[in-house]
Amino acid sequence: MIITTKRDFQELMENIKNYKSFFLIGCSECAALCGTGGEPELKEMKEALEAEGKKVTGAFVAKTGCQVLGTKVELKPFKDALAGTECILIMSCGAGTQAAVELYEDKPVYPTNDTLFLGNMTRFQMFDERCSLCGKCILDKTGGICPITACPKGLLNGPCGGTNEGKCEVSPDIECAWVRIYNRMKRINKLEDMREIAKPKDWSAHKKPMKLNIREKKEEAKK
């Protein structure tokens, strides 16, 4: 899931100081779980804006804020409220903000959150980064633990000389990714696989901006 935190409210107010009316769009998935874009947060934002003398023409929590076509359909009942607003505030991730920009090209759109990383929720509103979206997964070779993300140095062959009693030299609060990988490979009887030296990372698999057309791939496969 995409992890977000709330932006500083005064910084947001500086962004939107020239606008008087707003429509709020949240997300029922990642942002809701992060406590940054669910129903309670939209209500809180509405009250905060009104306390500043602003008008909120409407608010809606999209099923998935980054799904452009789906969100467009969901927002049809709010056509008048959206037409009557000066500015749209997106209470989800950066992808949700850019989805709104695509849908409402003639209106200013601002994010209320900072987008941090792709992570796992370990407990309620507690998140760990687990994936760097590098485009070429190596989890099949490391027992399902990603050293590119879990190791602050992103080492493909480790551990480095700074590890101390299973902890990372960057911080004693961080477990050495390669010690974790070793222990994992030992438990699943795959230690022999660690003798293979990993080649330098091919970062070309993560060109920006990336696109994927699954329908096109399926058509090519039929030929």
Given for the second form:
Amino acid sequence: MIITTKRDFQELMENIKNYKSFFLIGCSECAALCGTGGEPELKEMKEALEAEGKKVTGAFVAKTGCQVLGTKVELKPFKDALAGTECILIMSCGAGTQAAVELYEDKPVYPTNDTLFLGNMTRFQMFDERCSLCGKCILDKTGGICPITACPKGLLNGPCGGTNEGKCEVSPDIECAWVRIYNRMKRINKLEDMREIAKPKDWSAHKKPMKLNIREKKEEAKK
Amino acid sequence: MSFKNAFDSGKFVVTAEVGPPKGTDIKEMLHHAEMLKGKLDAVNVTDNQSAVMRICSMAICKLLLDMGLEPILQMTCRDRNRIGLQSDLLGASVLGIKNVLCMTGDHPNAGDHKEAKPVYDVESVQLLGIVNSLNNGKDMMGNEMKGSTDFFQGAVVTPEANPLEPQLMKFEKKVKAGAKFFQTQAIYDIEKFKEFMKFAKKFPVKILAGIVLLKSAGMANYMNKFVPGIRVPQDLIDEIKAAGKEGALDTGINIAARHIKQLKEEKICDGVHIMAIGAEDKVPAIMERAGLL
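Counterpart to the form predicted alone, namely the form predicted together with the partner chain:
First the chain shown before, then all remaining chains and molecules of the complex.
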């Protein structure tokens, strides 16, 4: 899921100081789980804005805020509230914010959150980054642990000189990714695979902006 | 005699490190270089060491070359992508720089530009492979080049890394990728280093033991606590402590000299790489007491 965190409220107030009325859009998926854009957070935001003398014309938690058409349909009943607001606040991720920008071309749209990473939820409201969405998976070579993500340097050929008793030079709070991979490879009897030199990564597999059109592919296959 | 030839001749090779300064005032650095001239087989010039922004290694290498010293260009993968690295290698080659030390490089987090975007498009093993390609007249993509490089390329290794096995596996990868010489992280326990050398001797590479000058007991304790792969034994710390504040540096010089002497006399490795870290003017004293001058 996409991990988000709330921006500083005073910073948000500074960004939106010229507007008086707001419509809030949350998201029931990742943002709700992160505690940044579910029902309770929208309620909290409404109260905080009102305490600052702002008007909230409406609030809605979209099912999946990054799904552009679905969100458009869901928001139809809020037509008047949206028409009557000066500004839209998005309480999900950067993708959710830009879905709203696409849907409401004439309204200023502001994010209330910072978008951090693609995360695993390890415990309730605890998240770890494990995948960098690099476009070409190497997990089959590294015992299922991604060094592009887990190693601050994204090394592909083993630990650097900064590895220290299993910890990373960048922070003792980080487990050395390559010591983890080494231990894992040993456990699954694959240590010999670690001897193979990994070639420089093909970053052209991650050319921004990425796009995928499965429909087109299916139609081509039909022909 | 070139650095490479020095190894081939079988002599005990000695290199030292010079750190480019931050800013354009290079008087002190040139003074240190002048002191080292004629005493060393090569001078190793760091590349934005500890991720602290300084003069680039290549410019200082060229200055040293013009002064008649043999430079080793340190190249890290932190600040340049594969295009930048190859381009700089070609540039170094036409400037007459013959030796390159390939490293991954400290993370920006360690330095004075913590907000920098780390590059690490390739890393040490891959950079060695790149040098190999350039030496063979092709860039890393296999494109033919007009004229090839002729680098003598090396790498680094930490003999006291913990756990050791993945470090040794990486050492082997570096050998396979074309490393001809290695300089080690600072070593203080010669007996332990002998264990590493038993392993390293199986490979056709030259090993320079890293000698970091101990300037105080505090420095030793600091390194033990914070520098990965460095372990200063307690008896050495006690020895420096016993010398008092006044005698600490002198004792540090003695320890470095003693270790170098033992490494040479017992033919444990192919040479040493002296890192005086800010006390480059003490390198001649270390060499003298080690019987190298």
